[in-house]
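Next up is one chain by itself, shown in structure tokens, the form predicted alone.
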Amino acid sequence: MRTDRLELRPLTPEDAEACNAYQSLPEITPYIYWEPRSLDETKAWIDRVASSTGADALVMIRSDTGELVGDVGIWSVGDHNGAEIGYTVHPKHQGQGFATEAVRVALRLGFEERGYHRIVARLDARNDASRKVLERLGLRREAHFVSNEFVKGEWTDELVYAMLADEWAQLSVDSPSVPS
């Protein structure tokens, strides 16, 4: 899968060092459940993701440099044909629109190829950059859960964003460039 600036391909064990280059950084984890990962922990994560059924885990590769800049995943949740998306981008590549491009591909994959009815994204309410990505792509905020998760020693708020398949289809009709 390609966008104008990215190639997205399945995550493989050979990606461990490149993924660990950002997963080991403390600045990447303030709004994520896990702490910075060792290389062995990143390898274990790749093994877990690769062996899970109902999941698509992709890495983002810059077309111009060949650098692995992040990952995006979509996985089946619940019994109602739903899925959840998540993504991480190396700090040196943040703020350049790569997450938006990759999540757009994950949405297209989920709705158009996997046939999901509903896709959600959950995030720490303090993560403004991630919130903006989701809003830019047309997901709607469905919930703001106050102080509902105890993460890294503190109670945090959680936001839930969602999109339905018919909303994606309408968005694709209204803006043909959206599902690139």
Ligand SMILES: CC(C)(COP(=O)(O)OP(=O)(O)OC[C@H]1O[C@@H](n2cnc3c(N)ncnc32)[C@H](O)[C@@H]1OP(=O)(O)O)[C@@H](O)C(=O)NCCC(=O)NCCS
The other form holds:
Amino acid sequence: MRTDRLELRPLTPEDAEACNAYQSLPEITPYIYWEPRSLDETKAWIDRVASSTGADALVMIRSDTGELVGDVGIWSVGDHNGAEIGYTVHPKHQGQGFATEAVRVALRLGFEERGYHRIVARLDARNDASRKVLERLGLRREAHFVSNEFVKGEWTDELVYAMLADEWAQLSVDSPSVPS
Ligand SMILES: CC(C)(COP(=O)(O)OP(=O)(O)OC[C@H]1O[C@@H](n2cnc3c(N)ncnc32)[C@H](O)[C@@H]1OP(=O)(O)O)[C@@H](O)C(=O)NCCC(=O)NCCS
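Since we've got the form predicted alone here, give me the form predicted in complex with the ligand too.
To see the whole picture, the full complex is given below, headed by that same chain.
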């Protein structure tokens, strides 16, 4: 899959070093569940993703430089035709809209190819960068759970954002540029 500036293709074991280049950095982990990963831990993550059914894991490749700049995943959750998305961009490539561009592709894949009814994203309430990506793409804030998770030694708030297939279809009608 391609956007104006990215190629999105399935994650493979050969991507371990490029993914570890950002997964090993402390600046990407403050608001996510895991700590910076060693190369072996990144390889184990790729193995887990590859062996899980009902999941699409994609890497983002910059079309201009050919660099792997991040990953985005969408996986089936629950018994009601729902899915969840997650994404990470190398700090060197953040702030340029790559996450927004890639998550838009994941939403299109989820709704238009996989046929999900509802797609959610869960995030630490302090994760402003992630929240802005979701709001920019038109997901609705459905929940703000207060102090509901104990992560990395402290109680944290969690936000839940969601979009329905109908809402995605309506976005495509109202502003064709949004989902493209
Ligand atoms: C969350 C994360 C992926 C967001 O990355 P990001 O670079 O901030 O997101 P984008 O690439 O969409 O860039 C958005 C910024 O680029 C700017 N931008 C520049 N060019 C742009 C373009 N063509 N299109 C859209 N935005 C553009 C936007 O204005 C925005 O700036 P703002 O946040 O100040 O409003 C990143 O912070 C990250 O990897 N964090 C660690 C992992 C993580 O927390 N993942 C989410 C778990 S829920």
